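One chain is shown next in structure tokens, namely the form predicted on its own.
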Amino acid sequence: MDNILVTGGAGYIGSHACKALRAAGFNPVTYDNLVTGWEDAVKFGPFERGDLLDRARLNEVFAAYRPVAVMHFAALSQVGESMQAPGKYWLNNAGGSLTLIEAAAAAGCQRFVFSSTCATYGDQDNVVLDEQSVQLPINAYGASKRAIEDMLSDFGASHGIESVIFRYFNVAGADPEGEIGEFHQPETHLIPLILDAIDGKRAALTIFGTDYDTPDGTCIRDYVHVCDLVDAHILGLNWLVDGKGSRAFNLGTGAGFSVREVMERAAMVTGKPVPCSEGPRRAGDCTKLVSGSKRAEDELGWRPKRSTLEHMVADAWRWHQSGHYAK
């Protein structure tokens, strides 16, 4: 069974990827510093605690497991925080990734599946973004991810590293079997925030900005179910194993939903109203960000199966009611 090093494997998307990797016949080795991840989410393979900036620790893990590929999820990802503390994002995301890539190259591990973001495209409203869209990030989070894409390209030219890059924005939902799910401290993602408000775990959901140029005044995002997302990562890994070379893919439905639309669907699924209040816009937030996935569909054969609001909210609500990693 081939080992895959999964950075951030104790986090939301990384833990779902580990489950998918195990089901696909790989041994996922989680590498995580547990700053935002949960050890209880590591259920499908070995766990190695470590930081991306710790080159000696990375060398130990590469030597011990000799992974055939890296699946790289570990990153700080709060847009607002990245606007206030850009150095933190450049050090952790870009600096940590550079250390990881150098360690992988030294160990002869030349395949990378990288979790990037549509935030690399910046604020491009009323268009469906594709892989040829100009990348003009407007915050340190998106800029740091774009820098990592460039690093992988440079190390491809110098060390033969091949990479599949996935750019996506809002990931939602949870494992339908309820083994793992979404839980952050502090929570920043819309659907779990809505569910917390419905469940009385917070007084109300704050809608940041109601004066956007959208039908209901709230910003619009493209949502992808986490299980569909990690299915694409398995396809990307197989793409590299099959020797097809480096490629970037967008992952999205091509349709966006506003904050108020997500709230309305959550109220329908749960049968409960969403307590809410209105606040000012957050720095760095775009009006509308929608990502097409025609290339992923045509070349990888990726077909999202659960990326409807009803499925994403229902799976998240099931996980929400079952309990979290931290009590």
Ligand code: UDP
Contents of the next structure:
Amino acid sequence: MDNILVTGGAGYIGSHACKALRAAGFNPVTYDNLVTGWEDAVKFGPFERGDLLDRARLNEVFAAYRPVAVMHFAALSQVGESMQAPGKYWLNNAGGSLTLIEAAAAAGCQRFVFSSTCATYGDQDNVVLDEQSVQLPINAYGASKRAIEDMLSDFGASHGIESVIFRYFNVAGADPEGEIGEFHQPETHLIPLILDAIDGKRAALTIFGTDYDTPDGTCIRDYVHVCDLVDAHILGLNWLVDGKGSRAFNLGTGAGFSVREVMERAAMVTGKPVPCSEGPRRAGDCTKLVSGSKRAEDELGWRPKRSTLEHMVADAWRWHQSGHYAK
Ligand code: UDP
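Could you drop in the structure for the form predicted together with the ligand? We only have the form predicted on its own so far.
Everything in the complex follows now, all chains and molecules, and the chain you saw is the first one.
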């Protein structure tokens, strides 16, 4: 069985990717420092604790497993925090990725599947965002991810690294079989916060900004189910194994939902109202981020199956109520 090094495999998306990799016949080796991940989410392959900035530890792990590819999820990912503490984002995301890419290149591991973000596009005033859109991030999180895309491209030219770059829109939902799900500490993402407010784990959801230039004044995002998202990663890995070369793909559905629409849908699915209050805008938030590309469908053959708001909220709600949160 081929080993795949999964950085951030103890995190939300990384753990779902490990499950999909195992089902696809790969051995996912999680490399994670457990700063934002959870050891009990590592269920589908070996665990190696380590930091992206620790080159000696990375060398050891590459030598021990000789992975045929890296799936690189490990990152700090909060837009708001990145505006307060940009240095953390540049050091962990950009600096850590540089260390990882150099270690991979030195070990002769030349395939990367990289989790980038629609935040690399920035705020483009309602234009359709496809892979050719100019990348003008407006927050340090997006800027650090764009820098990593550039690194992968440069190491492609110098060291033959081939990369599939996935620019995620908003990832939501949980494993429908209930083995893993989303748990951030602190939680900052909309759907888990809505569910917390619904079942009284927090007082109310604060809507960040009601004066955006959108039909109901709240921000619009394109939500994609985590299981559909990781399915695309398996297709991306196979794309590299088949020698098809470096390529960037958006992962979104092309449908945008406002914060208020997500709240309404969550109330419908759970049968409970969402306690909420209106607050000011959050620094770094774009008005509207909707994927306008069919490239992943046309070229990878990606077919999202569970990316309706109903499925995403229902799967997240089942996980939320299951009490399976990592301790
Ligand atoms: N949001 C909100 N209240 C919250 C958290 C998020 O109104 O407590 C909004 C946020 O401003 C954005 C959307 O929900 O418009 C999605 O935010 P999230 O943090 O989930 O993902 P992001 O788009 O920042 O990656």
